[in-house]
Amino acid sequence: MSLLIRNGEIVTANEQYVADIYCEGETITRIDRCIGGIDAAEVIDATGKYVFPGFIDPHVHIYLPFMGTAAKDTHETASRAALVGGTTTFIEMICPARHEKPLEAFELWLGKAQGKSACDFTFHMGVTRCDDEAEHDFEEIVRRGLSSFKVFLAYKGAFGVTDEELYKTLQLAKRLGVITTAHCENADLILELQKKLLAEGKTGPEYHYWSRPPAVEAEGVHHLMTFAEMTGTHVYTVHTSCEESVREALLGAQRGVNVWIETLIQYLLLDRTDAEKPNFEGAKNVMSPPLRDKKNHPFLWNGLRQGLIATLATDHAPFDFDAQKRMGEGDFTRIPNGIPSLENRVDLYFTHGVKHGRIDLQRFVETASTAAAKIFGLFPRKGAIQLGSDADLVVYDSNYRGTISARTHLMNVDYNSFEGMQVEGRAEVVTVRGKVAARDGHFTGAFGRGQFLRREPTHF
């Protein structure tokens, strides 16, 4: 199996130049101007196109039992949508219930993906309890190839951990050399605010915001920074939604905390009014932390541009509007949380970031691919265009024009929160380890070809 991509404008996190890329087997073996004398099995003319490293989404939910239902995507539907959108690798959250054994949960999630995904994948291991039995399981899970944990400072009684468990988890992560990702809110405050709002008859989706206002998220980030400072553990704040929360993480960094910040495409383009639409339409856009005031948009864009925010993810969590979101009619606390966005992240980010002059091409690649690879132990196998890297490549047509619609997307969900938005750019050809998996908006890959990516811990 060989592949030659000719005359594309190669763009990485720190370089931009025109060259050919030759791939043998599954890796990049040569990069040069006008490579000749090679009889490649497939030749792609990338003249006038960008060639990016395959994009990485560091935060997705695919198999997700949650709030009395389950997310709609399978690894087949999610991976084909990811690939058509230019994402060649994703990191899925394993979210066991507190009573479940962590090792059994790891094996369950792995079994849902292996032999089914068309793109490469790995996991963050959710820590929903931390006792002696669980710690033994986590040690084994790290031996089997995971190098990141996930804790929830929310969802009390379900996924949420106590402060004692948080401390033990961070100590364990430090000892094992893994990074801890964290959903930062304050579970007790949320519960009390929810009770208050419902008692006042405020039951619609528009009140979800007021049960988890920015101060509640910022307090959660501050809480994590304190524990990380005490333990020396490397941490990563997922789906950071607003200025208040980013500033708390940056204050932690100033005190010496090793922290990376993630935000989402939803927080750059949607705002809280999208979750306040009448006739329960706002439920489509209920997620946690909630969509924030539009005034946060420039701050988050600036944070991405300046390198204060490390990564752009999706927190992809697809729940049908009619059959699932409506479970929360009459009680916003029962609306399954999540906005599906895995397929549209790259094109929306390119359109509103690069095309609108908010970020340059290098920061685009860094925040949507390379930084995640570096933080989570995948670089330079992923997130790079260099000799020996996996041949995950995206030939990108910046002249394409299109419109996002649930009628045409490949995600297995009955609505799209970005319905009607215009995009200026699209992945023309997407390869996974040297083989074309998407072309011109159509999936051409093979289900089951995606590999589980083993990652080694880093003893900081």
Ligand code: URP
Given for the second form:
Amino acid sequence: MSLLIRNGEIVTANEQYVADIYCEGETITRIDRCIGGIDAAEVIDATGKYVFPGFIDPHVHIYLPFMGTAAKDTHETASRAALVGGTTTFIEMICPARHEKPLEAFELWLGKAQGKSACDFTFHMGVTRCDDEAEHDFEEIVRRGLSSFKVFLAYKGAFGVTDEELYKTLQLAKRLGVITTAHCENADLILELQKKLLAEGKTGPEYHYWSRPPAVEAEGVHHLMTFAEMTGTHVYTVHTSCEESVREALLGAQRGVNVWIETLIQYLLLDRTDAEKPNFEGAKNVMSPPLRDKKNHPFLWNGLRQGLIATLATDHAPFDFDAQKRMGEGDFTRIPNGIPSLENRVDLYFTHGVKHGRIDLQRFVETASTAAAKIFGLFPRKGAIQLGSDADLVVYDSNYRGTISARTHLMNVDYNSFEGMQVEGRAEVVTVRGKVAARDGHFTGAFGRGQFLRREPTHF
Ligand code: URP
Ligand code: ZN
Ligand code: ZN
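Here we have the form predicted on its own; I need the corresponding form predicted in complex with ligand URP.
Complete assembly follows, chain above in first position.
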């Protein structure tokens, strides 16, 4: 099996040049001007197109039992949507209930993805309980190839951990050399604010925001920074939504905390008013932390441009509007939290970032691919176009024009929060380890071909 991509403009996190890429089997084996004398099984003419390393989404939910229901995608539907949108690797959150054994949860999630996913995948191991028995499982899970944990400072009584557990988790992470990703919101404040709002008869989706205002998230980030400082652990703030919480993470960094900040495409393009739409429509855009005031948009874009924010993810969490979001009619605390976006991240980010002049091509690749590979132990196998890297490549047509719609998207969910938005670019050809998996908006890959990516701990 060999593949030749001719004459594309190769764009990585630090380079941009025109060349051919030759892939043998699953790997990039030659990069050169006008490669000749070879007989490739498949030749793709990328003249006038960008060639990016496969994009990596470091925060998705696919199998997710949550808030009395479950996210809608399967690993087939999610990986198909990811690939058509240019994402060749995702990192899924394993989110066990507190009573579940971590090792069993790891095996359950792995079993759901393996033999089903068309793109490569790995997981962050959710630590929803931390006692001696669970710690033993986490050590085994790290031996089996995961090198990142996930803790929730929110969702008390469900996924949330106590401070004692947070401290133990970070100590364990430090000892094992794994990074801890964290959902940062103060769980007790949320519960109190929810009770107060409901008691006042404020039950609609527009009140979700007021149960989790920026201060609640900033307090969560501050909390994580303190614990990370005390334990010397590497941490990563997932779905960082606003200026207040980014500033808390940066203050932590100034004190020496090794922290990386993630934001989401939703927080760059949607805002609080999207969750305030009448007739319960706002429920489509209820997620946690909530969509913020528009004034945060330039702050987040600048953070991405200047390297203060490391990654741009989706936190893909698809719940149907009709049967699932409606569970929260009359009580916003029961609306399943989440916004589906796995398929649209790259095109929206390219359109509003690169095309609109907010970030350059190098930062685009860095924040949507390379940084996640580096932070989570996948580089240079992923996130790079260099000899020996996996042949995960995206031939990108920046002249394409299209409109996002639930009528045409491939995610298994009945609405799209970006409905009607224009995109100025599309993945024309997407390869996973040397094989074409999407072309011109159509899935051409193979379910089950996606590989579980083992990752080694970093001893810091
Ligand atoms: O609202 C969200 N973010 N839903 C998914 C679960 C989580 O907190 O990441
Ligand atoms: Zn979260
Ligand atoms: Zn999430």
